[in-house]
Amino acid sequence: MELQIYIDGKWYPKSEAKISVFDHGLLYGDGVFEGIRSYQGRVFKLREHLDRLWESAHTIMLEIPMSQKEMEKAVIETLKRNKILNGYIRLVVTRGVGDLGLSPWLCKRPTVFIITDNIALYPKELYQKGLAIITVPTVRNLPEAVNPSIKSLNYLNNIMAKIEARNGGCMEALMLNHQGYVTECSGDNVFMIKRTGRGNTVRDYLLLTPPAYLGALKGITRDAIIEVAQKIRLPFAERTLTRHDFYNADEVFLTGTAAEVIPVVKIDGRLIGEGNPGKITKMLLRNFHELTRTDGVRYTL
């Protein structure tokens, strides 16, 4: 059976799911979205994702034409129709159909569509061996321009970084802000771990990530990892960080809804730690997977 796609209150087979060429989400990237995961019949952090979607929409003055409860029901029903227990959900709200001008007020009603499918952002072996990333020349959007905290459909900044990473022989890009500080990667948040003590417990390490105000999306998986760190008593701080800090970290990893938690073992040709995924990263990944089994909205097929 073909995948069923939700569009404005109805479901359509994938081959028939269409939006207008006059939709401002297509013409101008005028809209917002969320990427969400389901694990064993549990939509992970669904309400947190919906809160962020509504915040993004509020900032760009886009009124979502349904309540959060209605959106939650539509997500669950789309998963059920596609018989997906473990999958990826793409939830999109565009400004809607308008004319060829920029004016958003000429779009009479926003378009809402929901896709549920499977996703594999990186090959499985990279989760065991680790990822090599590269710093790219494209600077992360300034908060005063297109604020990275808005999860908008305008992802050209990220796409340019992704192209530059691929041109440099890597699958992911490390992005700096206009001051040269590390912000995030093209599609993931970035963390580093620094050994601070001589013992062999989590208390002898410090987990660090750049603050969102430097130009990073406040990721749902990012927050989940911070939650896990607090649970296992791993010291954590947000801190202004440079590439020098990351080059000299003991461990580095990325987080994102699609990526989950993936180790980084090389940045700009420099080995991180011993060049293998570190034990603290592995511990966080195990605890993250445990969290996905207990946190989220349940459903059955």
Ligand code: PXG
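Can you switch from the form predicted on its own and show the form predicted in complex with the named molecule instead?
The following holds one chain only.
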């Protein structure tokens, strides 16, 4: 059976799931979206994703034409129709169909669509060996322009970064803000760990990540990792961090819905720690997986 896609209250087979060329989501990138995971029939942090979607929409003055409860039902129904227990969910709300001018108020009704699919996991060896990343020339969008905390359909800033990383032989880009401080990667948040004591217990380490206001998305996985750190009593702080701080970290990792937690072992040619995924990163990943088994909105097929 073909994948069934939700568009504005109805489901269509993938080959017939189409949006107008006059939709401002396409013409101007005028819209917002979310990427969500489900694990064993639990939609991980669904409420948090919906809150973020509603916040993004509120900032761009886009009124989502349904309630959060209705959206939750539509997501779960789409998963059920596709018989997906472990999957990826892409939720998109565009300004809708308008004319060839920018004017969003001429768009009559926002378009809502939901794609659920089986998740394309990253290769296992990435998690075992770790990733090499590279700082790219394109800086992260200024918070004073289009705030990176808005998960908008305008992803060119990140796509430029992704291209530059690939040109430099890496899969992911480390993005700085206009002042040169580390913000995040093209599709993931970034964390570092610094040993502060002898290293016998987690209390001897400090988990650090840049504050979102420097120019990062407030990642749901980022929040989940902070939650896990608190649970295992790993000290944590948000801090303004430079590339120098990251080069000299003991461990570095990325977080995102698709990637979960990916260890970083090289940045701009500098080895991080011993050049292998670190023990605190592994501990966080184990605890994160535990959280995905217990958290989230449940459904059955």
